[in-house]
Amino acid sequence: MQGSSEYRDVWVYCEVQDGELTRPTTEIIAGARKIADKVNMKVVGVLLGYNLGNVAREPIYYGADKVIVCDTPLLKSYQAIPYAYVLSDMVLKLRPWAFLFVANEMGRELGARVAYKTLTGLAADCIDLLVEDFVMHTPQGTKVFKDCIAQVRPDFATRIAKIFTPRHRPQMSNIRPGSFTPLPRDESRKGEVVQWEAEIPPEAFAVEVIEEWRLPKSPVKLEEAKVIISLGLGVLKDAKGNPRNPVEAYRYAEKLKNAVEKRLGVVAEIGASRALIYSGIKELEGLIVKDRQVGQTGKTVAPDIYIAAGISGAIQHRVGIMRAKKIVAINTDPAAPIFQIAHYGIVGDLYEVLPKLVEYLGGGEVEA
């Protein structure tokens, strides 16, 4: 067993895009702050790359106490093997108590490699972090591990599961975007920036990067939206069972989005259930795209208001909206599972309710 008293601080691997910390990184710093304060430890941001001077203090402005920067031309282009080599070397020498990554392609790849190289565990796709005692019952007796991280993640069989790593350090997780709210950026926050000198063996560079180009950013901003109007398979029929053109429902949602932004002055967005995304409905091609998917296999969101129109509410979808402040469910089926978590339930036809919401917000009479 690795002695937990030898390990200190909660690390966050910080991702940078276009010279700025990504929003999911700032969210995870807030999550790290939450648990670090409970165990009287520091939050440490870890930055790898090249020409990081302009962003080196950003983790501090978002809540970190310290930043470790490895700035070298060798790390200009992301490659999993050398990046994992540097991070593992840091972990083995500095011994963090916990290490958190974003649950995206890079974070999943790096976190798993670092966990393997440092002989610890990794809890994947977490949506929350808690500090709890872990009680282990064995034939030799009961052992209590004080102040472990309860790594909360969705489970297909139940609502949530808690994962513990009582015997090994660091406790490692990757966190789904949207699981925490970033702390306000504050340039008055004080903290320390230290440089890390890495000696990376040539054999770590398994490939040579010839050219790089960036994919265009998605215009869909579910994680930033204060109001989300999501559509499900209920768009295919009205309350009387008559077939409807699902584009009508999308246009109603679009008009409601615009009315919300104009009336309330906040970001609104259109989301969708997994069932609708993968239904292959020809009319919705280019409108209901993968970037709009909300749920366990899509995006975890935390808007002020989440409107679920024609969504039955499978457990995978409900997990993705658990952090919404208010959930409004519109469904013709009064027994739909979505009503179990809705703050406001409307048993009705989305083709009647959505236009009325638009009119109420001053969007005028609605024509599909």
Ligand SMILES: Cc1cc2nc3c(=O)[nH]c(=O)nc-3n(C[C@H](O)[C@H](O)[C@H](O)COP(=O)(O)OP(=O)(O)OC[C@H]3O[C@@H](n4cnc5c(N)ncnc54)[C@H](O)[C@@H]3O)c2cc1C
The other form holds:
Amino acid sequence: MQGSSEYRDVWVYCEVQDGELTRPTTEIIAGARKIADKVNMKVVGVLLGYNLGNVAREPIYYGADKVIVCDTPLLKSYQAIPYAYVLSDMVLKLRPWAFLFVANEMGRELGARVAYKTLTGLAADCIDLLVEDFVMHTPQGTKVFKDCIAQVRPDFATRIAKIFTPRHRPQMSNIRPGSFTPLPRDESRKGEVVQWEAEIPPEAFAVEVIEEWRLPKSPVKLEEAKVIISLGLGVLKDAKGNPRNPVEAYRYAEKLKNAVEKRLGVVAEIGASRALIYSGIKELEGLIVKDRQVGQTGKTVAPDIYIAAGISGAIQHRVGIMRAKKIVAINTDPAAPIFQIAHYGIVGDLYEVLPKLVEYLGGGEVEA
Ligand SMILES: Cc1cc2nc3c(=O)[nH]c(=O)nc-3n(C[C@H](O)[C@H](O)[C@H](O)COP(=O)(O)OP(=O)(O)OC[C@H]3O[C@@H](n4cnc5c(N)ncnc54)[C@H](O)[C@@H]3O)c2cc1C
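Switching conditions: you have the form predicted alone, so give me the form predicted in complex with the ligand.
In what comes next, the whole complex appears, and the chain from above leads the way.
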């Protein structure tokens, strides 16, 4: 849809699991709040499903001003086509200024369908949202689009890009989990809940859901960890160039994790670079698994301390750790790009530095 001042408010598609808003949904409500306050608009949570009574006010407790609920047995199980049908109908009738989704399987699919059906753009895999003027230079002159959303995302190669949708509304994006910190849940927050009556044509139900299974939850707790020790391809050799068994490095990282948890009483976790995960090293099977990947195509993390051991610091890794409060880099190469963003840089061999850190914290024996 072509943009105009008729478009108002920042919508968030709210995902519910086990009767609660998912954590990434609460994060995006916080991101929506940040931009909505800058342009004096409301944050609106959009909830689709069945039996949503208990969760309908939750978006308000996390920072929304209003919730639109479409509660019908027809939407009991998630299906892309009817869900996209309802959301595009809402968008065309109510005209939001922006519409945000979580960058996961559901949000990516649903957001793209809604953007297509409402003839607007979609910025995928965003890691931040800003409000900025967009200046367009054309042979006919310069045009300034006031107060647009700068949708910040990693580019394909080495840059961070800002995507603008200056002419069309809503401005749509999906946001990577971990990109914002949720606002504290506050039951005293006031807001309006409105019901939406969906008219979904029978042909929208192209499939029948017979049974649903939940995938087991990953035991890797990167999102909640306060300290992350991540390993990269530097585990393959020590500083003298001697090949090492990478399991040794993994065990040091594990000891450090245990020592941190024991001494500091906070959640610690082991992460990894994509290069290490996909290196196919037999010994690391079951230890350095895909769930540990940090970065553009892995997880965005926000620990208090991020220790990058033997990681060069490629942009695709760095975009995943930009919200870490302190970055400690251990690398034998003083010119490694990770040192450009590290708060503490240790030029050294991870096979020497990690054991020293473990020792400093009083050891971290792995329980048998
Ligand atoms: C579309 C796309 C998406 C990507 N997504 C991701 C992603 O999500 N996450 C990600 O991590 N990467 C991602 N990558 C890959 C990324 O570009 C890099 O290739 C990768 O991060 C490099 O991993 P690394 O730092 O472990 O390995 P390397 O770049 O090989 O670095 C190893 C480092 O270890 C150091 N070293 C060597 N020996 C030691 C030692 N004994 N002690 C200390 N230091 C030592 C070396 O000096 C070097 O700096 C992506 C790439 C693309 C194209």
